[in-house]
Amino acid sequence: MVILISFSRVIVGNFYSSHSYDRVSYNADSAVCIDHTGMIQQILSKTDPNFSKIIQTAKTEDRLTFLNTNEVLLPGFIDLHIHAPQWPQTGTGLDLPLKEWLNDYTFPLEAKYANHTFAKKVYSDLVSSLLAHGTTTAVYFGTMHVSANIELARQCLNFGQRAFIGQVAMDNPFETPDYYRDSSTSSSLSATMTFIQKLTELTGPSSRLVKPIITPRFVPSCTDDLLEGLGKLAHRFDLPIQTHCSESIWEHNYAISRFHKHDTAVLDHFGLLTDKAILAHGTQLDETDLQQISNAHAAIAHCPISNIYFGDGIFTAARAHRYQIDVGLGTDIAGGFSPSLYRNIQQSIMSSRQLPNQSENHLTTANAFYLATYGGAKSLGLKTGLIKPGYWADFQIVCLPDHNDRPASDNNQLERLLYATTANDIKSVYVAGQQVI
């Protein structure tokens, strides 16, 4: 006798979900079962037995998704790299140089962020327009303030969304204006660990969706001492870790300067350059840097659009695999203009063709979908990414491109729909098997 389990969920349709890096796989007429926790427990296909029996018991318990004609399935975006507070300043300042930007607009908006009722209100905009764009993981910086963090943190919870939140640690005086900065390298490890404690309160111990990280800003803005701290602390609670490396010319030079090495050996010499690091950007990364990053099995967070803004050069995300290392996409808000991962992953295939004469580290739509979902995930050591049994159930169901005229098992179908995307066209989002848009 077959017993019929009751899921959570169970969503029917066509779906695609990464099979490899170079390989995406279509997926027709298929029932995921989701269970009560929120994973995937069984995928069925039309043809499996049990298929209407199980499609036939979460009709009756109203447990049942079925996507038109027109939908498909896809896993939710990891987004690898945001700068929450600096959401209102999307689009703004781009064409000034990174130390600039970050002088005259960025640190002063950030300030603003002791303004408990201004966080709120960015925040909750934020959260729900990453969703609304097929985000279900986040990578946030915050600010210096720990109860707009916590704030942040409460609008994640609240929309559903999962995120890593890192208090944001910036100390040295010379890199930092004295409006916005710790005001020593006690005081910023102790906004750490207090951030720490308060968020770990707010979750639980043990939460799935909500998790600190641990954020020197990059090289610049942090003493010796305060970089040591954190790498200490991040051993100490066995936290990730996220900064800049390599993020510029200007960043590059500067780790030369001051350490007379780059920012990657900088980050290893302090305990901060681990398996649970994310590295952002990495456009000046040489051969021995990214050999240290793989024997490190640290990631990089690949933000193709604010490259072209601030990146001073083209990171080489192919080059990075070869290497073993695993690679995701980041929006970088606000050095990036869009809350879009659809777009990032257009701006990566397109940033990898102007490497001259250099095929071989040309991005496809396969490695583009790849970076942004399970490269994300892998990352951060997440079961996400991918839709699979045993995976987390973080979802978006897609609209397809009304122009469609090839059926959907055609790849060129996934590539219409990674160009061609927008909010208007995500129906709706899941984490953890529930809807959030």
Given for the second form:
Number of protein chains: 2
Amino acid sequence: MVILISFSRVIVGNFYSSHSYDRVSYNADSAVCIDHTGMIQQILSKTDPNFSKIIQTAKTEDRLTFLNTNEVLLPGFIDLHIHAPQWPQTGTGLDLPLKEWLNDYTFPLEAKYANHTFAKKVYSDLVSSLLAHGTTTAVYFGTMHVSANIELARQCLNFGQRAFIGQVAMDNPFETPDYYRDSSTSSSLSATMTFIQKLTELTGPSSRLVKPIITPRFVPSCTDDLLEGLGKLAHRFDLPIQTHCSESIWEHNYAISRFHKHDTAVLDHFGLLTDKAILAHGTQLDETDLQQISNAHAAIAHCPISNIYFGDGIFTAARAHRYQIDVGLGTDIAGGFSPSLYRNIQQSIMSSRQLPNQSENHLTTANAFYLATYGGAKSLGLKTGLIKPGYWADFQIVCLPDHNDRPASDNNQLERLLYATTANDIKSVYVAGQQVI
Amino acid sequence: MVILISFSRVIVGNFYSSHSYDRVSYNADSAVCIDHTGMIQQILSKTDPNFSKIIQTAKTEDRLTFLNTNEVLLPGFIDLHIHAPQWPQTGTGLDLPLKEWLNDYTFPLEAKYANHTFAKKVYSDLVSSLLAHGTTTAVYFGTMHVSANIELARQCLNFGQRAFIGQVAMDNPFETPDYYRDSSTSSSLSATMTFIQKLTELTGPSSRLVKPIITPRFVPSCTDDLLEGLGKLAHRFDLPIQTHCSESIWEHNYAISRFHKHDTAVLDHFGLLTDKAILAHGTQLDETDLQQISNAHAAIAHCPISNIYFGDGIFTAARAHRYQIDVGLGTDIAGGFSPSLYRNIQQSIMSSRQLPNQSENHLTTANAFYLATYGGAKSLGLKTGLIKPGYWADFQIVCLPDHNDRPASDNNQLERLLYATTANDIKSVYVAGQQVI
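Next up, the form predicted together with a further copy of the same chain in place of the form predicted alone?
Following is the full complex, with the preceding chain placed first.
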């Protein structure tokens, strides 16, 4: 059985994976074979002639994970938008408008990450908590502190979470407080450069787990020169970009008043609307913006819980999908109060049912599952979010809720699971084939 | 210390309790003294001259519960609307319209409660689960089966949950399936009578824990004679009433088409709109309905999660409050997918932020906490939901979320707690002074 030598692990059981935006496929009694790089090499069904032999060999070599009948394998979730430093303020001050919330809660807290010990304590707790909630990939906003951001990277490497980490750039004295602002445009750009360099030193040049992402906080907090400089950096190093885009009426109007155009067009003007850009929120985007985002092949991070508090509206994910824009889900900690993508799947469905034209804008269970898995992965150009050969073995093993009655169908079982799962129901989590929880 | 002899337990720590609809009071280092009937007899602050002596005596007599600094005492929650038999279908079929959901999922499931073993298994699991989520009082719809409903009562008594239990009455052949319908109006009324009698035999005539509640399922499923008969029964035995009221556009229009008036007026016509009536949902109520409900001193069970799936709109709790109507929260299992009142507190706030005229209809954290505690208790005329002398000692002890940072205020701490608590954070639960979890 030469074929077996290359497997690092074989997981046997039932799994769900998106077949398309509208359909989730259920695969019973499958053997998911993971190679030594952490990728799914092949998936065998029970009827495959090699099925029993592979299981037997994996068992002998202690490389077998056999799911109980009350457990299923799911792709790990992708959190496409989360502010790591805001973890300590989660669930507080949500009654305030965005700008007050930033000034009263967020900026003072983020400033504390100049203290490395504080950063280490919070980031260790955050990364392990997210993994425990089934989030195998996170796209993080850090702070303006290089050393704290490197500490976040270190925690991701320690715990084994796939991550993009952003050195937050913000230099506009009119829209940022004195105590929490890059001292100049050039210092902001050089902090980003330093961060990229230090991160590369930490991870090695070909790291597949933790990568840098260019991060202008949002248009209001950046000068024109900074936006332009970051666009050039992203281009020069071929890096992904993340920023907020038309999150609230205030932000939307700010861009109009300063640039006489929408956020999307501003970002495009500065070279920040690329096919590697992740735009968070987008609640105020109009049809022109969506077409522009679609043309640029940029992606949108939909943060359904956060939208309710700070978005002045709900992002219509179904409409963006009609524009063929890649969309994933973000917790937006701490604009959203929950670190769980399950909670955001639920809220994305619930909020979509309150949109106008419900029938065309309503997200189904299958749609929301897609957003939390492959939608996020595709936005990042990452081979994850599907249980399919050639994709990373980023998984969660989830215990099914027991309600004394068998669900009527596999779809019902998935629906129930997505509505009921908490961190306590997640038995184990794998990233690139390594068990991390 | 003669005074101490009458205490069955003293709980010492910090607690939150509604001061009013708009304000929650935080009481640090208090001694909550519970008498032998299970009521709060007095509450002493740390500065009270008897504080130390009472704690010392309680400790000596092994009657002291001392909260850790990371724990708080809260009133137990009241679930004002829940369908006990639907527990096994929780989180499934939520994409369907109400009528299809009833016919495809709910009625076939409810019919299964003719099987007593099935009923016992489900109800045991349900009652213990609700208590574990901090729900100390539940207002249950049962099924049309007397013995299953008595089994539900037995489980409430076994586990120590305060409950109102309803024998579901439904005899209209045009709106109920053949296999799940009272065979006639008189058999429906006599089943309700039998249930009340058997429940009284089980609990004793002066039971303070478990009580019957008159339960016409909703207007469509009842004939005129049944509605009239149930109204008379409620009056004759001075019993509370529960039913659905203007839950969906379909139900709202059904009443108009059959009676040429709204649900509220129909209920009033049949003597079912009393000061002991709990009307579930009410998403389609207009100003006239609200005024009528207010005049009758009836109450409304707001089920924010369920509304999103089956309500065709969100009940505007703040508006009902302006009409001086008592409002509490209901999970509406399985129209709502979560057994947790915490989840419904969160959703009541979130949904209210998506209503028109947000500033006047927006629920604050304090409002939602009030609805889940005293709002529900007041709707039922029950002395619970507050931590105050003369009220039942129905409590939950909750571990505070730890986010490596101290919340800015006691209000922030409560907000975070209400957004983060799951059953795993609830350390213990008391009903009438008895620890039940």
